[in-house]
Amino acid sequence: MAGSASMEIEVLVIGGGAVGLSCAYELARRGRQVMLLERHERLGEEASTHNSGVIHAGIPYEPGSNKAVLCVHGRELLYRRLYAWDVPHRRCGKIIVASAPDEITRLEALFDNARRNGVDDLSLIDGAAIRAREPHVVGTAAMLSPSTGVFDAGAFVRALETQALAAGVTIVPRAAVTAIERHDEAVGVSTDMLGSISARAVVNAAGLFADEIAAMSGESGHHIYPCRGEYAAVIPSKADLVNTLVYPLPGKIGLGVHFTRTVHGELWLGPDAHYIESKTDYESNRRPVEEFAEAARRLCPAITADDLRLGPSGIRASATARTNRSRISTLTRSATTRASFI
């Protein structure tokens, strides 16, 4: 279809991950004419499925921030949607462990922070309660978060795709965007699959590549820093060492190397977090399992390097190179008299 004549669309969504699909679905079910472009053959091939599949409660974020407000509100919305769409999930809860007495003050501060965010079902438990919940985990104290859960991220993306198509969204895979031109009444988007598309509004949901899409549109002040997180997988015979989710206190980047019992019963250790040069480099210079084992033994001394195999990795989009806080920039123009780019 390359080289075809320009087509006109009311709303064009760039990026077929969970965010792009959600935007397309919600716009279409409200009566908008929506097309979604995805550069890969399948949807959700990047950050949407390269993650732990954890439904977070909203604990560590800055009170009043978008992350805090949206995580707490969105958590229950997500649970309801997963149930309605029959996506595998489990509200299993998690514990955040203070491994030594000198960490209890930090744990209590984290507890207070979460309460300010509106996470109102938390409790602090002692070492005996940790062992009752997780017999192989050691710690002085912990915070129990009952509303944290896990879900099948891949199944969720597929369900979103099904719902978006049913709502009337036109989904075009293998359609990389090559150029964008902003005009008074429309945004012209060139692709290597469909040729030129004229859209009244464009939603930039390109994830790791959102800065490049923004730059094509003339918004050059944005930069995405790729931050890779790697996992180690615990061998099946040792997967019962941890029953649910067990976290250390958060680190400077990310939430620290932690145990995740997936919705399908696998036990993962990770992710770590380190910045890389390439947005597509999932495998070079992988962290050895011995380092994962060393980090894990602080929480679960029974783990050894022989119990681990290299697992998957994912790359998250960060707007700064030294912190996990992200800035979300929405670029808008009037949708009534002028074209908009969101």
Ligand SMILES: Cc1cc2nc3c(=O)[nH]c(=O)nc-3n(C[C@H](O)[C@H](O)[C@H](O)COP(=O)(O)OP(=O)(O)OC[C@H]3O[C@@H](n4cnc5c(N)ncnc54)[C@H](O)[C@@H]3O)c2cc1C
Second form
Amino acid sequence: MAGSASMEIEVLVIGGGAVGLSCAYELARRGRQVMLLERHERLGEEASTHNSGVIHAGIPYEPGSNKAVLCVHGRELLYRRLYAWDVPHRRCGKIIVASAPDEITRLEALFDNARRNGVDDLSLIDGAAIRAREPHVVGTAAMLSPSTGVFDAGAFVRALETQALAAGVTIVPRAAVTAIERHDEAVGVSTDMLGSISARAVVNAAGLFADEIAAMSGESGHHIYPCRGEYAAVIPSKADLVNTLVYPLPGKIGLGVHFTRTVHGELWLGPDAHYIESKTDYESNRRPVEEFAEAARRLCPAITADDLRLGPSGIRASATARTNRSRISTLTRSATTRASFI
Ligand SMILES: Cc1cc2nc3c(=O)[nH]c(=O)nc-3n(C[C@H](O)[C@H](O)[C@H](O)COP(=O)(O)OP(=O)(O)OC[C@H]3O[C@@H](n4cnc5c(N)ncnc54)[C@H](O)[C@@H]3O)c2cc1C
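Please show me the structure of the same protein in the form predicted together with the ligand, now that we have looked at it in the form predicted alone.
Below: every chain and molecule of the assembly, starting with the one above.
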């Protein structure tokens, strides 16, 4: 197909992560002629498989925001789809722990926030109930969210690919979009391997690179700030110390470094959240496990640095700079890494 002349398509989706695949699948199911372009050899190689695999209930988001409304609505749709497509998942529940009496007011405020978002199955539990659920976790009180769960993110991407293909989507891997031209009736999209494609509509689902795709089409006002999240993995012999999902109260940027028992039984600590310069830098200046151990101690004192190994990392596509971005250029890299462990 390399170098072929302009071809015509009704809808072109740029990006083969969970968002692009979902858009392509839903459009094709509604009778649209859809082509999806992905620059990597395999689909979902970026954020869609570099994450915690948690099905969020919708607790911390601002009431009325898209994030809150879509999370609460999408959560049950996702469970239904995971079940129907046989993707490994578990509605295991999570607790958000107040580690000291002075955190209880914040816990209650979070509870009220979640209720305003329509998360209506929450309860507040005391220290004894925490121990009954998680014998190795310490805390004064906690919020229990039964509808939070975990799923296999890689298996979900593969299921989406299978379903999209079955619905008639043409998926083209190793096809990076390099230029976009807007015309009156169509959009011209150039790729490095397919030549030029003319589409009636284009969906920009390029994740971390969505701002660059937008700029190619003449919309230069968007900026994506890469925000790395790193994990430490708990060694298998200690993974049973935490049964499900155990979070502290949310931090200023992320949800706070927490324990995730994955759907396959691994125990991860993280992710942290810190802004970086590069959209492709997953590994430089990794946070040492000792710092993860420090964060873990408040929730589960039985886990020490000796029980931890460096785990994977992922990069969030953040549309806002938030707090520490402006400090990146002025701090040394290691200081930046340590300053933002929340
Ligand atoms: C550390 C971390 C933890 C997270 N934990 C969770 C969680 O527990 N639960 C949850 O719901 N969400 C979580 N998320 C968020 C979730 O992973 C993302 O919201 C989701 O994966 C975004 O999907 P996407 O399709 O938009 O992006 P991506 O998966 O990044 O897909 C974008 C695709 O576009 C392609 N692309 C880019 N440029 C071009 C181009 N020029 N031409 C062709 N293709 C291109 C890329 O190669 C990529 O495959 C987490 C994210 C991170 C980083």
